[in-house]
Structures are given as structure tokens and as C-alpha cells.
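Next comes just one chain, in C-alpha cells: the form predicted alone.
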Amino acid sequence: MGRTPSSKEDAQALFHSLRSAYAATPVNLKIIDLYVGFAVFTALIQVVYMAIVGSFPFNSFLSGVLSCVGTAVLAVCLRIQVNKENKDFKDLPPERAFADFVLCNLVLHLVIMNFLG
């Protein structure tokens, strides 16, 4: 019988296969990576930060996490659109993606700080 690779051996074929893949990703794309890791990020920090201290301005937290979330997904749209690779958005030029993310940002905040009260 064959021997079969491992659940290790393959973990580590699929990790250098998304690494060679994600190596040929242009800049522009890796910038708006990042921004949606550190939005992501700072969700998790105001919830852990929720759970520890407590949550007394109870509209604050959601304002701030639900600011963070709503970023995060404003730049995953903002990814998708600027995307070279996708033929849904190929006569939409990049200046009229980040003029979109930018007004949707925008409008985000402002029901954010309406929501603070």
C-alpha cells in the first residue's frame, strides 16, 4: 500500500502553496490586506478590552466595534473592485472604487457618531 502524507505534511504543502500565490499579489492589494488585518485587529482588542474591564458605555463599544467591522468590510469591497484578477469590475476605473470606499467610510462614521449620541 501507498503511504498516505500526513495531516502535517499537508498543512505545510497547502501553507507554501498559498504563500507562493499570495508572493505574486500586487502591492496595492497587500496595503489594503493590512489595513483589514489592523481593522480586524482593533476589533479584537475593544472586545477583549470589553470583556475585562466591562462594558458600561455600552453604545461606545458597538460604536467602536461596529466601526472597526464596517471598515474592514468597506476595504474587502474596496479590494474586490480595485482587483485586476476580476472580471466583474474590469470597466470600473480604481480612482472610482476608492472614491466609493471613501464616501461609504464617510457615511459609515457618521451614523457611527449619530449612534454615540
Second form
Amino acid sequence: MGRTPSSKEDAQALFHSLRSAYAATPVNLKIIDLYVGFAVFTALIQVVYMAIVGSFPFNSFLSGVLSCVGTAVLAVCLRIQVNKENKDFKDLPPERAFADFVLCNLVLHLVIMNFLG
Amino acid sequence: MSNTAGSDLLKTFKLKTKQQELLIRVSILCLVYILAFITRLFSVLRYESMIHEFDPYFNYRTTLYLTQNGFYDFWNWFDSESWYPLGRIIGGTLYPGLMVTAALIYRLLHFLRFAVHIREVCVLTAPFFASNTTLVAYFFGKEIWDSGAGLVAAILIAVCPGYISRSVAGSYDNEGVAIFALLFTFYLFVKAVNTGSLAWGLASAFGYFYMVSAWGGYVFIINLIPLYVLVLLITGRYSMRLYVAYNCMYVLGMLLAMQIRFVGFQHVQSGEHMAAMGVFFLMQVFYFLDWVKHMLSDTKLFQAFLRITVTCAVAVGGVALGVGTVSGYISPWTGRFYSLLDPTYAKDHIPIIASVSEHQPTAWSSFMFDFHILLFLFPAGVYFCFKRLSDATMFIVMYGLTSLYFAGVMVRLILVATPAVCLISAIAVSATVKNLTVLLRSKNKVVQTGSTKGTSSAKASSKASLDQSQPFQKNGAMALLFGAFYLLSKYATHCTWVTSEAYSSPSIVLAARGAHGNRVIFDDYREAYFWLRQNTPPDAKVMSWWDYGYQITAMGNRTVIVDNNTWNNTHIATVGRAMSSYEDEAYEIMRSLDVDYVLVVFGGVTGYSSDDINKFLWMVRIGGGVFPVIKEPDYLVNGEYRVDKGAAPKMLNCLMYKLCYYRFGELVTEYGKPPGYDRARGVEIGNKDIKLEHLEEAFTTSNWIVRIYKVKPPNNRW
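Let's see the other form, the form predicted together with the partner chain, since the form predicted alone is already up.
The complete assembly is shown below, putting the previous chain first.
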């Protein structure tokens, strides 16, 4: 039987495989992933709103989108640093990673507040 | 041996070897810090503590305004004293980093009750930051290679002429602070990549913010770092630390940079910044795929997933970029930076950029002059970097190669290449010296441990136990070390000589040797500006070529028509047209601009060659670029530019010629030559009998260098 599976079966197998692999990740990482998803979703809503309403004032739009994207990216960095599977960060205490995350978010949002206008 | 004598001395202080090493290092750094400062003080000692050249006067004036009126007035300042009648939004069109830094130092000194004038702070800001740059170079060298390389890098950059040229005392320009910010940002970023810590990434974002606030050359950083990330991704050296470092720096750095009004939204709209954004998105896709691959156990499924995602991402990215560029939303590369990629662009399209002498391509002699032995130490250093390749050495090699390419395109950019060349050369020097001294000391240790009982001073790694089969190895090493020492001392001598001869002149005060060898000072510029300040009505408007605009507003305190900011090409072309036209047409233009005084610079009496007659062809070209009535061939004879009897008639009667040579035909300038002999051009002028109808001579300085004319009001009608 040399019949190659159709792409639909391919996609379903992919989806199942991903789902089962993801279910094995620890809970704290899943919480971070949820936060990242929320931030990206908020950014998308803002972009759609901008497409409808127009981009004036541009600095407000940019600051809104960049605050979402920024906090998402910082959360991904936190996830990387806290994940026990990453050998680069095995002697970094998770409290330090979280403190860095909070500090960077603080700076991010202070700058956003200045930029909002 | 001197080794034991020195170590005995240090042992009397009861210091362990590590402490001895620390003491030596700290004292070397202190000495280098002081050296970097004092080698830049030649012009302060020879002339006086004053601001040099043209651009620094604008920076000085804005700093003065900042200290007198506070930050909010400075940030929202609209200046009606330049670019009459347009004015200039200063708050929104400058890089505030330098001014804010100087104002902060001034405030700090006043807080400590040192009553210094802001001018002294401005004059000495650049040497102070040069000293700080040597410290950063030490830490950077330590990060890339080891502390020995860091020390050598600090020493090399302290005296390197490429850096000194733009950071002498008195050169109060953006580059003095910007090179410190550049190296600091790069150091923090490399540290972030090496440690993968968010805190270092945040620090590098702040370093980038400082760089953006200081100089327009920040575009180099925002393009080099994405290029470096791309190279790391392609060569497979990527890691999680890279993701953390780049993303933190990019997002926070971009946000911070947009707070500077002059930069505005360029990070999302300008073509020059799109590389960083592209790499940002590429990184997200790349690491996402990496994560998925890590989660999936089946590679076949992953290949399918990979195909889908990559095609989607490339399609979306390409469409977005294409739509943005075609619709004009993403602005293309501006002329200033485009001419770096295509050096012939400016000559054909933007004469103002082509006319600046600092923007010319670099000659080989400039490289030798500014770098000396670093030129051949650079390839050696690159070789060492490739031998011990790591993320950090890859970065410094990329920095060195790209900056050297740009230094070859434009003379001014030798400054940006200098830190990279110094660092890489330091690696070469340090590695070579280390290898040689290992040879020397291992021989010594074999001898010493035989005689003494394991002294603590020889802590050199004796991994390479040397066999005695090559008896001349020690002598060879000694000879090579002596040669290295000789080269480095020659370098130091050369750098000091270059600093003293070439880079310490204030440009606003000229010096020459008199007939008896005494020093003659020409202070004509300041004489003329102070005459303007004291003898003209406060609302007088002065027309001159744009080179002198900043100095006239800063020292003469009068409104000018055009100045060095050159933001409005048409306005400059109007002035150029006025200077190149006959007196009647020029008078019409001057009346329309409300000009009261005209200022020209003339070097015929002193032989000063940077005067307006030598710059005149650029005035014609720039004026002709906007007003086709001005044609360059009208002023040339057979393609040759002449001012003597054989010159073109339009040349002999244009306003610039008349204003420069008015009454010059009666003056004998050199013994044995006829009156009206122009010493800068070396010819006798063609039109000696000049009559001015609409202008009258107001002031000529003592050496005829600056000449000021008053525009007469129109005749009464009868």
C-alpha cells in the first residue's frame, strides 16, 4: 500500500499529536501560555478596530498594540527562562526570572503611559 | 630577575596574587582614563577653552537655552531666529541627548557648589565621555576575549586618532557622546546574549534609547543587530538566550526610541528600520517552529506543518512589505543613508549631501593616518576571533567588517569603525603577547622551581611544558615581544603627533607662523560676529552661506536666513541664487527676504583656502538645482574655474565676486606682486574696479577674512 495519506488526515494527525504533547506541559507554563494568548488576542482586536476606525492618533494606536505585543513577548521570555527543559537557564532561580519580567513590564508600561498622549 | 624584585615589593604589602593582578589592572585603567582625557586638551592649552567648528555652536546655543529655560521650554522650542522667515521647530528637530547630558553635568557640578560656566562643561564633555568609552571598551574586551584584551582595547581606543578627531575638547558635537552610547549599547547587548537575562536586555534597551537620543547614526545599531541575529540563525548558533536578548531589546528599545520627537514613528514607517521588524517576526516564526518540533515526536508530521507555516509566513510578510512599499506607507531609504549603499547617488541627485567635505569617500591615506598599526592588526584579530568563535566574537567581527565597509564609503564614518578596529586589534595584540609570554615564563618557571620552592608569583598556566630542544625559542620570544613593544610605542607616538598637528584646531581661530617664526593668530570670525552683535539692530537679518549660520546665531545673536541644519533645500538654493546673480537680481531676492546684512568669507589676503570663493561653485550647483536660470557653465571658462582676467563675465560680475573683491584691487597683499593678488587662488583678480549700487560696506575684519555689507533701502521715488 503506497497510498500517501490525504492532507486532511495529515492535519488531523498533526493536531492530535500536538494536543497530546501540549497536555504534558506543566501547569505554570500553561498559565503563561494563556496570558500570551490573551495579550495577542487583545492586540488583534485593536488592529481590527484601527482598520475600521482609522489610525488617528497614531501614537495611541501604536502604544496600545505595542503594549500588548510587548507584554506577550516578555511573557514568552519568562516562559523560556522558567521552563525546566532549557539547559541554558538551569541555574537561574524562577523568582529572579519573574522579578526581571515584572521590572521589564513596569518599564514597558511606564513608557506606554508617556506615549499614549 | 626583575620579576622577583617586583613581586617582593608587592609581597611587602601582603597581597596575594589575585589582589596584585587587580591592583595592576585598576591602576592601568585609571592611567588610561586620565590619558584619554588629557590627550584631547591640546587646543584648550594652545588657544583657549572655546567651542570649535560650526555644528557645536548650535549645540552650545541649545544647551544654554536648556539650562536657562528648563526642559519643557527646550522641548517645545520654536526658533524664529534662524531660517527667516520660516523659523525652525528646534524641539522637534534635534537629538537632545548631548544637550541633556551636558545640562545634567552642569546641574550636578552646581549642586556640588562648583560655579562653572556652561561653556566649560560643553567644551569638556567630549573628552569626559571619551574616557568613559575606554572603560566600556575594557569591559567589552573582557566579555569578548579576556581581561588582557580589554586592557589593550582601552589603551588603543584612548589615543586612536579616528576617535580623537571628533572628540577633542571643544568639539561639542553629537559624536562625542554617541560613540560612548554606541559601544555601551553593543556591550550590553552582547552581555544580554551571553547571559540570556532580561535585566541585561532591558539595560541594552536603555543604552539604545540613549544612542537614539544622541545621534542619527543609531540606524547603524538597528540594522547591525538584526543582521547579527540573522547570521546567528542561519549558521545555527541560535539559542534561547538570543531570543530573550533580541526581543527584549527590540520591543523596549523601539518604544523608548519613539519618545524622541525627531525620530517619531520612523521605527514602524521608515524603510531603514524595517530590517529589525522583519527579523523580529522571523524570530517569532522560527522559535515557534522550533518549539513545535520539540513537542512533536513524528518528523513527517512536522515537515508538513513546517511547509504550511513557512509558506504562510513568507506570503504574509512579502505581501505586507510589498503593499507597504508600493503604497508609500513604508518610506524608502532617505538620501543620507541611501548614498552609503550607492555612493554615486548623492553627486547626481542631492548636491547638498555631496558638497559636505566629510561625506566624501575615504582615501587610503586617511585610513593609515587614523588607524596606523591597527590596520594590519585588524585582519590578525579577525583570524583569532574565528579561531575561538563564540556569539560575542561573531558579533565583533560583523561589527568590524560592516563598519569598515561604511568607513570606506564616507570619511566621517571612520569614527564608527574605530571602536571595532580597536577591539579586534586588541584581541590580536593580547593573544600574541600572551602566547609569547607563556613561552618566556614557562622557561623561567622550569628554571625557578628548581631553585626556589614554588613562589606564588608564577601563576601562569604551565600546561605547555616546554622541552629544551629549541634553545633559541626564548630568545625569539623575547625579540618578538620587544618588536611588539616597539610597534605599540610607535603607535602611541603617531597618535599623539596626529592629535597635536591635525585634529586640535578650533577652525574658528586660525593660526600661522609669522616671518620670524612667531605665532600669528587670526581671530577674524569672532571679531566679525561680535561686531554684528554690538553694531546692528537686534532684529537685523543676516544673509550668508549656510556654513556660518549656527555661528552667527550663537555668537552674533542675529537672525539668519539659512544655517547648517540644511533642512530646506529651496531656501538654500534661493540664497545660492542670490549670491550667483548680478547685483540687481540679487537685490530683488534680498528685498524679498528682508535681508539687512550680507556676510561673506574671503581668504585672498591671508591665503585662507576655505573661503566663499572656493565654495562658490557649490552655491551655483545648489542654486541651479532648483532655479534652472543659474547654469554652472556660465561661470566656467573651458570647464575651468578662474577669477583672473580670463574668467567668465558672469563670474566677474556676480554678487559673490563683487562682495569678496570690493576694494581688493587697491590692496598689495604680497611683496613683489601687483595689487589685487589673490593669495588663496594664486592669481591677480580680473575685475579690480568694483562698484556696488545696492549695498555698502559695513565692516571688514582686520585680515579681510570676514566682510559684512549693509543692504541699502530702495531709493526714494520722485
